[in-house]
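We begin with a single chain expressed as structure tokens, specifically the form predicted alone.
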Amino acid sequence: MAAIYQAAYRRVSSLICRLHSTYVRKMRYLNELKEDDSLCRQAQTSGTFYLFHNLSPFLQKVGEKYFVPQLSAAEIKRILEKFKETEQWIEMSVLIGCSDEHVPRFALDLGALEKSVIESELKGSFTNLQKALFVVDGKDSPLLASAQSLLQWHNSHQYCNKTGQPTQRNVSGSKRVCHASGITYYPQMSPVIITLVSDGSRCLLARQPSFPQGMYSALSGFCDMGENVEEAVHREVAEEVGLEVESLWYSSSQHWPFPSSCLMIACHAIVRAQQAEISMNKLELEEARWFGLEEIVEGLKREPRSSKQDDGSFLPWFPPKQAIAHQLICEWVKQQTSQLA
């Protein structure tokens, strides 16, 4: 009997913890804002706003550090008044999250207004997102990435694919509806695998023509329709460097807004050392080669600006710590180091 009471007590305690969990309450509040237009409209008056201009986020620089200011509704209204615009602009914002204290966070693009006036008024600048993600604090990067992706999705989904009629968004920006066809559109992400290939003692990194000079990264590619992650890893490695994957395992994932909203699925893959001769696909890659542990450790210390040599060539350097490729490389280094210990 005592065991029954203890089990019941544990279940009740677990339920109470879940009901009072900050995270659970926050997620349920966000869901209410997405589903209830009037509640979301009310939240816009007390929430904070991340500003964008034609999909470039607004940053402020203090010393050598960049910050992403969160503006109040009153500050947004003050800017709009400078342009003699109404506060209805605020309803074009999209919900991107909320704090643990239930302060909603929105993103608003003021691309139709004069950029220099806003920058002068707020003492900051609108910055290319790719650069912004690598200079702001790590906690702000995911919010900027998801905000830009959602704003971009609304820009490109203003008409129904079936009827050609305009679609209408809800207040939070979590969906668009074509009232002529009854179709509801939701934001979507494209799955992309990113794979660090190893032969046991070396790892393989490559360059695409679009990469900054000297930068090498892990192999990546979009998943094909109907393909699972394992199949995508095997195919991409075979296509890009002509190697057969023997085994693989999942590492982690990351939202990445380039070229559009993508879900980066990071994996490690092993190929046989006896069959590790690279046969590079020159249509997709500019260079691919094997790196030893010592060269990888040195490359992780190197910054882009310090990679250029006197003869004009570049020493290898790797994606910064905010990129999931950096995490894969660091995991490989840790694994190799532990094997040598």
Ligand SMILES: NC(=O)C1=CN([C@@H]2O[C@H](COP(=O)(O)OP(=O)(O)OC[C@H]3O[C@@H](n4cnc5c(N)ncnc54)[C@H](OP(=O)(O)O)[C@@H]3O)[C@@H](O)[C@H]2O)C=CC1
Second form
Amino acid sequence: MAAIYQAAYRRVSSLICRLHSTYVRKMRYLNELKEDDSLCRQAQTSGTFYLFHNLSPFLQKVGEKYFVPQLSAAEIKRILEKFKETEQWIEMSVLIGCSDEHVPRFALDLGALEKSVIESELKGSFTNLQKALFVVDGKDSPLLASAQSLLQWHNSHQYCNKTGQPTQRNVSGSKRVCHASGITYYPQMSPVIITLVSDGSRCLLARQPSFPQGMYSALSGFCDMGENVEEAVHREVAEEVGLEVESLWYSSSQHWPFPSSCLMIACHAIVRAQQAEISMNKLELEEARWFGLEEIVEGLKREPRSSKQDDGSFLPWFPPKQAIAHQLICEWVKQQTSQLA
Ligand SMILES: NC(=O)C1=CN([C@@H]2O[C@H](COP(=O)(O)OP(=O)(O)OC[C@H]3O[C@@H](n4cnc5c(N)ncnc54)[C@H](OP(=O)(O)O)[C@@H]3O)[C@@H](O)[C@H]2O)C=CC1
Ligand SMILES: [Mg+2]
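Please show me the structure of the same protein in the form predicted in complex with the ligand, now that we have looked at it in the form predicted alone.
Below, the chain from earlier opens the complete complex, with every other chain and molecule after it.
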């Protein structure tokens, strides 16, 4: 019996080892592409491309499903020839990853070309990112989000802050340099905390005026300069709902492309049940209130479309599963349910 277990253990270990080495090799290859301009230029000829138009990703619809097509360099060339544009356009693409087989993936924004011509040629449409993230397959949304963020960063960092001179990008698009000042610019993300506050039996959700009607989410806020995650959670909860956090723990994180490249750091926080009276900051929030387990479970089942009632009011619904707020709410439900069991 022991021999069978040992053999199985060896097989699992060797599988994990092989998985690791695939991952490590892939990361090393990507790093080489970022650092080596000529290798990356060569990779552009064999890579696949995700297309954007003024930062909106290109999607194809088959039946009710949306797909994010990956085009070959040859297909891109064919499109560019339609516009009598040169292949040099391909150099404007940015490296966003590679497959396990080391086929590099690039994102390319063809915003200067006529959108409808590309759409009819490739039989699809450029779709607003906010919509695209929620209709494509879950594995594609992080890729679209990071690709769009990188393209957006290049758009807004064409000039050096110090000299006002144009900055030059490397081939992969992982940085920009001002040759006059010698300053190197790297893509940036803003850290944002998002926290689900609980008093032990209820959780606190709020609405910003810009949210779609009926949607409630966890509290969020940009980290201040010099602040750590714990301090940001304490401050945001105090600022937005006037409560003092007693304890908190980290859950997970997510890159979020709105308004432009945030690193969402998700936490759970506890406040004392005896000191749980909300004092809402009306400048930032439209509503903030406590929700019981039953109301949360019902809200999770609700579709935005089905939340409108006959009298024009809206029943609460929560962010979709692609948003980290959704994950925090589900974790809270699990935790409450296990406490009740
Ligand atoms: N993925 C998810 O599940 C969720 C993601 N989010 C994201 O979190 C982000 C932050 O949440 P929010 O509650 O609005 O943040 P805050 O509570 O910090 O309020 C936003 C305001 O902070 C100011 N601000 C401070 N630093 C920055 C910065 N680096 N970039 C932009 N604005 C800054 C701006 O004010 P002013 O314009 O007056 O200068 C802005 O309007 C949002 O962009 C939202 O998309 C939020 C909830 C859920
Ligand atoms: Mg906020």
